[in-house]
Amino acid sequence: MPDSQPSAPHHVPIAGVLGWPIAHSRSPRLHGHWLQRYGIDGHYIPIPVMPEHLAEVLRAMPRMGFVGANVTIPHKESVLALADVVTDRAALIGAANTLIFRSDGKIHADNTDGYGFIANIRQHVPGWIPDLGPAAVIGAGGAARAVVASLLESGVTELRIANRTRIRAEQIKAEFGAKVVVYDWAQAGNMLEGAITVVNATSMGMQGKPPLRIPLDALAPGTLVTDLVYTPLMTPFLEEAQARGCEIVDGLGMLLHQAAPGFERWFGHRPEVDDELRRAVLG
């Protein structure tokens, strides 16, 4: 009898989420959900991984059985210059937070923030027509960028920016161009006058850091109002807008939608954002 060859290993695909530090983060009980729900052999994991080591630990994790991962702070922007390939979404952001490691080893980096954001302000207020007015966004970090990038590209006509160092806003409308219009942080609470889309892309109302102390006077109801921020999930901010009349969208929708591409790349299954994957990651 001819020798029969053994059989290649079956190869269970493992993703994590890159961060330091790490333990806050709720992506592993997102992604934990999704591969228990559709019963996918698979493993999802948090990875700490200090700064100095990111470049070492993305070399060996191709090797290890890792199909890709989410980076967080503080490796969103360093990864770039260690991917093989950066999607032209990701270098206009200069940050990613979904990497996918190639068959032929290569790292592919992309940034699925402003998809997420996008998504999940569709999912709460399906009659958003961005182009309607002018939006508002507060802060210029690097969520700020995704956020202004995404709204750029649902065909905002104008987009109104303040940030505490004015400077970095400066380098946003130098990178995005003419429709961005830089406003001072004094007067942030002006650019809200006829904004129809009002966005907090600061961590400023946060649990453990300081509030947003912006005034919402300017705010007509009927806005959309959203906050990047979904600890707690109903910000000062958005109590305030929710009693000035205007639309309220959280900040938890943008981290469920924007893990949704990853996970099929890795897992091969395009997953569903709902009310029971919102409960489980709330837990």
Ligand code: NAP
Contents of the next structure:
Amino acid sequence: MPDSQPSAPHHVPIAGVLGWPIAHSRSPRLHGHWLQRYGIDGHYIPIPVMPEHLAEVLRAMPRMGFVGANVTIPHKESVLALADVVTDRAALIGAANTLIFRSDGKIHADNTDGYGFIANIRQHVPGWIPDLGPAAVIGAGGAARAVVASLLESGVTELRIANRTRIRAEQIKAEFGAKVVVYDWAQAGNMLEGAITVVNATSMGMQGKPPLRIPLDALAPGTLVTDLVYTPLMTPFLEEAQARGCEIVDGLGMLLHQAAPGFERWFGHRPEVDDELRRAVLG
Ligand code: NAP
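Same protein, the form predicted in complex with this ligand this time rather than the form predicted alone?
Every component of the complex follows; first up is the chain already shown.
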């Protein structure tokens, strides 16, 4: 019998999405499509985790063969305290959506929502020049913070923001600096005057929720208008903006693009975001 060294077992990489509840998540379908399309031997699964179990689950995952994970509601903020390394942008945004379990055992937390937001706009409106005029962001929740960070990083020099609960917008100004101008919620319609980029970052207009009720008369034709809500794809806000001659971009592309950096790190292949993926995710 020849001497043989025990060889390292072959590990099939596993990733997943942690949330509570998680059944609604489109991420398994999204990553599943890419795994199949590129013939990659790997898995991506939904993982329901209650908030009080998050720390315990995260500690066990690398030992179970997980190479990383996405995190969604309600764990996006609390995961920062559990990670060993937090990227600057995740720290600034105050939330992470992508975890990498490094070979040295450390958990690396990043936020790719802002990247996804910008990549989606650039894919659909390649001629968009963010620093040509003010941007207006409606909403000041977790997603709005990623949008604000990415718009400022893209060179926007005046970022207007209005939120029903004004203090949350004031908090964003305090953290992101002097380029941020807070408008009163009652003045949100006026905030659109002269803006070249307008974003709905509230959950208004989502299926089962009332539409965003802000007067859009100040929207100039040609303005880039985008919505983070993607159920439905065509929100009442986007419909009205389109009727006013604006260039509209729906929110699904942001979801697709934010997933790409994680997939590449975990499975070693830079995936494409195209119509085939959109169709697969929409089912
Ligand atoms: P969040 O932290 O809960 O923030 C919700 C935002 O909506 C806040 O600004 C909130 O204002 C506002 N809002 C809620 N109900 C309102 C109402 N009745 N009237 C006026 N404003 C209202 O949620 P989030 O994580 O930022 O997500 C916001 C939306 O973006 C969700 O629909 C989410 O699905 C979507 N999203 C999409 C993507 C994507 O990839 N496309 C990524 C992330 C999030 P207050 O502060 O006053 O409560």
